[in-house]
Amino acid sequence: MTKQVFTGGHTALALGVCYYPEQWPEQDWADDARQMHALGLHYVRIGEFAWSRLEPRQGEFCFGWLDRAIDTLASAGLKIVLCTPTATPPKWLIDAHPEILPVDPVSGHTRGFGSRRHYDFSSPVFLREASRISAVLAQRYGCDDRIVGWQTDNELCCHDTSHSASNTARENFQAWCERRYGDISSLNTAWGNVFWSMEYSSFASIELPFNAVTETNPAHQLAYRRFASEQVIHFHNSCIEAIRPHAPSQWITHNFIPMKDTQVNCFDLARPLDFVSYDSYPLGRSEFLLGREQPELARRYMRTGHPDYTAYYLDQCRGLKNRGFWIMEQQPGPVNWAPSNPRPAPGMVALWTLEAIAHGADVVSFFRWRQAPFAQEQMHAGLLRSDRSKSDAWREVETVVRVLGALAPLPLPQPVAQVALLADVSAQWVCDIEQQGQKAEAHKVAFQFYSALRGLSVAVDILGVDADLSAYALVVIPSLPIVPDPLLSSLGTIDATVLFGPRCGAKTEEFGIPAQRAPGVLQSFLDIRVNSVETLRPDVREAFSYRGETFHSRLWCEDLEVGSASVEMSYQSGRAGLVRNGRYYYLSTLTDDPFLDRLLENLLTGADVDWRKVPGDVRYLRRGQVCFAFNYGETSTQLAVDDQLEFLLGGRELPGHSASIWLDDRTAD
């Protein structure tokens, strides 16, 4: 077969679908493939849960069915993404090696067979077996030009599987601690183990930080989370290394879930991939975000998803590799795994698909082709119903196909942002370990800042702490208790305005209070010290004034000692709420949305970044000359654009639950 030359990913816009040929009668495959191609789909993902069919017994491989499926799909004109099946170890492997199973850190019980993701990242046996099956598949299909690329595993760390309390995990953690600290005395000092008589006499005596009488040492917990993150990354890297030598012309990606759910350094996890993919489920994710805490918003966006929540993770995916990405799974209808599972409002499947493209997606692949009539996901919709009739999403996919045809001849560079929002998993770890106050969670704080920026029609790059920040006019750091030295150096050399949120710089590398109090190393930019912190009940709002308007603080409130920095806003009867030193700002409290809007408006204006306030349910974005607008609301709105512009979809009148796309060379980046 002709060997492809891999050039780093796919750039032409296209659609795809997830397909499970092993779950359907073989006589249906050809008609399924024909319909996929006729609909306008170009890619089909297969094989991610098929280990038991590929290797029904140890070392006994059955590739005939997969060969025929690949041939059937490719003969219909489809390009194939082949998955490694490591997310579902087969029963024979568990029977032979039950030590592969993870141990739930909360209950202490071994998680059993019968679902998925039933493996321990610390298991050397499973690492060996996962690498083996990945290599076997790559050896067979790595030079097959019908296979364009690979997806590793499936949704790493989904279902809270990044952590395990197994004996193997404990032994690996002990070895990790010895490598990091060198001698046990250094570990005891770094963790402050003299407190509560927690000192260890040897690395072999170190326990995992679970199931104690009350909370365990936060430094111990942070060390374990660093270790667990590295275990996941090591496992994933090993699987990639098993594929690469046999598939040099095929790309490798992984389908991420929301970064807050992985508990892993996703920037490091993405590093060896050619590009990243994301599994996008706007309704289910919004229900988990809003359902219990903001029921009014949950009801309002029940059939659309929150206007910024999906975009937040789309921009995270673009930032993981600073390039285009795929949606490997796009919700096409009701799902089966959220507390409630409504149908998408008419028009939303098309809107979500086009929104992903606006934020930088190259390919959007729908999950799944056909609704399963058996097993755990019977209630999860597909493009076809279980009887092979067309679902409600079909016509919306047809609409998207027409739009992509209009976009195809146009240059479509990635979105250009003048604002960077920095994210690091350590912020989530610190806030989870030492919560201090209910609801003051790092990912929620970051999302509030992001949502405020998107409500001002500002493109945002979500970046890691080691990113090059030289091209940005405004850098926003909502929550970063541990500030690494390279970032500190970078922030001292760039010309951007920098806004720090509360709790930034509050912890040392080993989860202690800095010697000169918080914000620790940030005192090189701002002459301030945190005297004390109070956290408020979630139902408490306290009024303050800023530039003649009244706003409210909430949840997290710091009392600052201010030296030479200027106080820009005060709250709580004179406490400094916002301080400034030149281009550096520090906000000492969490606030309501209106204040954050006003503050960011002022900072954007001062940084010479264009912004415009839009109706609450409308969002804008552009890729070069191509401009997008999305209306998450129910009612129509009039876009503030020239009606002489060429519209590729819709017009100036933007109905509810719809998108408009137009060309505007005058303001193209």
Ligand code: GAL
Given for the second form:
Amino acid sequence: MTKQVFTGGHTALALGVCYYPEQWPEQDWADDARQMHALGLHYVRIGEFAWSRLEPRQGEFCFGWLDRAIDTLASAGLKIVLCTPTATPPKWLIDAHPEILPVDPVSGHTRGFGSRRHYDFSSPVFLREASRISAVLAQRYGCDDRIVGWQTDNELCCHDTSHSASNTARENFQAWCERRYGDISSLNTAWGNVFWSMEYSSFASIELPFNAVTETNPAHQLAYRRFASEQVIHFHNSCIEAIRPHAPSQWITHNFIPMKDTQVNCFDLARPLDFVSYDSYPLGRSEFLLGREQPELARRYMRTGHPDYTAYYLDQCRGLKNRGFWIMEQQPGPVNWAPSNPRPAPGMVALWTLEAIAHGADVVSFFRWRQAPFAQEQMHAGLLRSDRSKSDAWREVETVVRVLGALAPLPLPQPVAQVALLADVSAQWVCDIEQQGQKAEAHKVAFQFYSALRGLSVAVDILGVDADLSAYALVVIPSLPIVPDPLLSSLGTIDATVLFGPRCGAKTEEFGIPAQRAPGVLQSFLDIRVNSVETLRPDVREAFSYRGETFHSRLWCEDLEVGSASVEMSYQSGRAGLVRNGRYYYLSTLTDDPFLDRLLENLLTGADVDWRKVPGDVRYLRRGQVCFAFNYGETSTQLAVDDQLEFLLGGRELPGHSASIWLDDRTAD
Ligand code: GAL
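Form predicted in complex with this ligand structure, per the form predicted alone context:
Following is the full complex, with the preceding chain placed first.
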């Protein structure tokens, strides 16, 4: 076994692909492997859902096919990423232990066998079985140097699986409550259970916060979400611990979905991994974001995705461990799971791949090699069609391979940002639990701020609430109702300008109104109190003026009592909308995009951060001297750069749906 140099799982930019040898005739494997290598792919991810083939009956293992697949792929020059198959417990296991199945919190029905992710994070049996199969695989392949690393499970919590209403979930939740609150009267007080006679007399009598007549206590719901998040992390940590001792030189990653969809503290989830991976499906995700609320934008970007939405998740991924990451699954054509599934515009597969690299990815791996002619994902494109002919994405991958060749000799440090945007799953929990008005969702609020910053061509680090903020000039906290103490201290000591969005500081740790009203602990920075909150219909706007211009407030609007803070923006009635004490700003409303642009322009200027407004569909980013520009629009545009510069891809003229890459060391960070 050769000891690999541990650089986070990769030594250079590279491409890969997801492959399921067990789904194809063995006689195709060698040719598949040859074609992968000839295309310029370096990595192949296998084994992900193969439990029923690896262990057809309890304790009876069939490794022959996997050994042969590894031989074939490795002999063709590919490096292998091996997955643990825990996302798909086989039928024999479910038959022997039906209690593994999760229970849907909404309907109360058991979610049965026949698809995937049919396990309950609370199940001790499944925890044991998942650890067992992970260890068995790691014992066999952990010292095989053809295998460079591991992917655990698949997309933890996808398909709304972080929550379950099973009996085991209830028992585990009761035990969790006992550990957290110590005695039942403390829990009753913390949750305010006197309201509506919800008091419990023992931990054993605590219900799950589902299926009551109307809403259950928000504090109860928050506690359940905290518990569920910890439980997912505990499950995942156990799977990692089962692999580590047997795989000392191989890395371990996991392919994440967006943080808001996991409902889990992804910063904690990522902690024991060597690096994180992300599954990038720009079209479907963008359609879910825009489809119903902004149909004209959804139409405009239906073949490209919103220019900032993919990048938002790429930056989220980089921030999870503050280092490079992989795209483990990159959409190569139409998918099968969104409300509509258009073809990407020609050029977009290459653009998305290069954009991932611009934001810090080291490896991009396409999902999947060959379109499956059977089972659930027949309508999902691969690099090959089901008959093994080459799909539209093939040529774009060839283009990317050439570009990576040109980038290979260059140093490629991670993007450097002077702006940090803080994210915490608790913000999403609070707005899911207590909507007050529809549409004011934390992840959409955060995205609006992010998009405004990217439209000003500013690099953004998306960080957790315990991050070191000392290197930033501007810290933006779009939504954080519960402000943890360490963050409060850190915000008090850094020099950055800090912008808080509405609802920040509005809740205590146990989902109550702070003693001094909102923004609670933030009153140590800002001399204000929230008198009341109103939420508005999505089609209502209220005008306010800021530095002589008129903008609009929407959805969520607070009425502030202002002490010593200066009023920076106000409504016609004189009511304050943006206030400031020194370097701390509090924005008490959600607004239209033009206002956020103007506000952030001013804050960036004040914080000495360079910015420039870029045309709507063009985005810039740099990694050291390597500069990238992406055009999500249909029409060509001229980049505002010197044409004497050395272009590695494209030129100053940037056609629609394409990328330019050039070298510029004059302003390299
Ligand atoms: C991902 C998943 C893959 C496949 C793909 C389809 O979420 O990890 O297994 O289902 O979606 O787009």
